[in-house]
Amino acid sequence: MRAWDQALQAVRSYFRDHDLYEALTPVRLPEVAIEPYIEPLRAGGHLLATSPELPMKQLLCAGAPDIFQIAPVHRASEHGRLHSEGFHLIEWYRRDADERAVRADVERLVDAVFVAFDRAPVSAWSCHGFLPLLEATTTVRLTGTEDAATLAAIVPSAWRVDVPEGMPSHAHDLYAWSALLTAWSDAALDPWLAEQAGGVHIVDYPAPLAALAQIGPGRARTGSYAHRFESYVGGIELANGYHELRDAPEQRRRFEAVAALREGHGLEPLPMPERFLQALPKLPACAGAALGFERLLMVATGAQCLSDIALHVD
């Protein structure tokens, strides 16, 4: 109890300290942002939150200033030694921001609970490129401009990028790169990550993995890269962040993308978030991050896995 005690309060005094206000969002929602392999649970015909990013940009989209939220959010069938059905993310918006200044925040506040705790800050954060570090891990090279078919036949068959028989054929592409993506992950990123000493972003995703970020130049000012970022310490990851894209039929292109992923699946089909989507026109430029409370609190105290410090139980 101390230790969340703590960890919460360098938290909140942090954002406070950036003039940012506390939001509280409703934790059961008609719709939810449809993302790859992440799963709601239901609860009397509504879903539980799975983060609070639709209901915190339509309050910004209402006029809100700089928000944050601790916010609790579930994902069903997620176990492991950082994995929970239930947890808590740190999420917040910064408008007239890009990624950068929310990516700042990310090593800002991390520092701040690590001081809570009479840690040091983190000795030094390094930002990669998405492809040239999977060149660097791997020798697999790409632009990123690559679809299903031609990824297949560059990545290894180890790999299995390979778009499955039924899988509808607007899903393709986000199929091939999260499957690389995943791959990447266990065969060479994970291990890579493991090993550096600081905190590590990486930045400018291939445009199929864009999510809910915007798309433009990445930081070498060449090619189209999602405007995204996740960020790393002791091998962990830690935040997601983007910069906000408010395009609302691109969004849904995006997002029916996704409901066809799922539909190849075999899973329950969404509802599409029709009140974000008709409210996102008026989202004003922004940029927004989500923060893993428990693995921040489980990296700052030493912790092995998320049940050594969790207050909950599955």
Contents of the next structure:
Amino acid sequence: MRAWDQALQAVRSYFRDHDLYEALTPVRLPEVAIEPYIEPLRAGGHLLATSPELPMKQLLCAGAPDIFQIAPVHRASEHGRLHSEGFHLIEWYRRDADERAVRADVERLVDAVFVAFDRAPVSAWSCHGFLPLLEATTTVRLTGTEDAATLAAIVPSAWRVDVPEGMPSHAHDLYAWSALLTAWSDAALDPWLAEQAGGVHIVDYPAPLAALAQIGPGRARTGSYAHRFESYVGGIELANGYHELRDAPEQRRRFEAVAALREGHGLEPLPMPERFLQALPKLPACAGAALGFERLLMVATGAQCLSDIALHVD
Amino acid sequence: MDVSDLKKNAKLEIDGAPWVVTDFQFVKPGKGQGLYKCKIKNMLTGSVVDRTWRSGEKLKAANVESKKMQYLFNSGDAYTFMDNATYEQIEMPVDVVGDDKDFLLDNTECEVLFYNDRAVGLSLPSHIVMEVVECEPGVKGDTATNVTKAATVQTGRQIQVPLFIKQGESIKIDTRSGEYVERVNK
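Okay, that's the form predicted on its own, but what's the structure of the form predicted in complex with the partner chain?
What follows is the entire complex, opening with the chain shown before.
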């Protein structure tokens, strides 16, 4: 109880000190972002939020200032040391900012919670491009522009990036790159992350993994990458952030690709987030990130699994 | 069944054999496919292997069921068991019973495993008490040593027992190892 209270207070103080307003958005929604391999729970004809992303962006579209939320979210069939069907996301948005600003928030927020637990802040953060890190940990060299068939010809066959039969063609690249991410994580990235003493950001994602992020030149001001990052401490994935995409037709194409991926896997269709897509042209330039509250608490307290810090009684 | 229905003790049919998930771990990189890392045990042979499935893969649930049954008698080609609840009788082939036959006494309660309604496995109580029908005479005062002698029990099985055990006495046997546990005073 005390640990939760301390961490909640540290998170709220951090955002209030940086002039973000606390928001609360509904848990039960008519639509959620259609994302690969994230399955919403259904409740009374609605969906339980898998993240507060769409309603928070809709608040920004309606003129809200910088906002944060500690939101209860649900994802079906996720059970494990680092997964639970119900958890809390610390999610925040800064207007007139890009992903570097919210990445800096991740570092300071982690430190704020560590300090609340009398722990030394994370000593150093390093930042790695997705593709250079892939090459450094596996020798697999890619440009990020490979289509599914090219990818399958290049990467080890054990990575199983080959598109399964029945997968609609506009989901092929998304499937292959998602499979590559999974195989790389399992084979090399997770062991590498576990050895890093400081915090790690992975940036410059290949375009098929852009999700809801803008695409543009990478860190080196060259190429074309998703302005998305993931942050890790102690080998544990804590946060994910974007320089937010504001192009509604492009966002619709990406949702359609994920919907096709779901169809290829035989999953029930999800409603196209029409309300969100309609509001999207009014989204101000902004960046946002989501950080798993329970995982942050785990890392800060040295707990080994989510069940060690769970506040509910099963 | 979908791979997301996997959990510990889930029963799967793989290449025509029933397997049970004995260990289960879920990992998932952000927005990547989930990995379901399992240890699975073949319910017929007992062999254990590692298998990893990914999100979106489909599996076949194995039609297996375990019933408490009582051993009745052996007809030569098969062993007959009775369901204690329905009094239904089933026959289990000699090769399925295997070496477990040495620990089957009339009326022993066992778990019988059915796969597609066929009896495919037997699980005995972990210990069973049997009478020594033949052994060399007992030696008094030799209880402290590890010296043993062969004794034949009711089913014909030979068990290594301590020297003080006498013919006609009952002993407790571990059915998994076939080893003597202790003397039982009736």
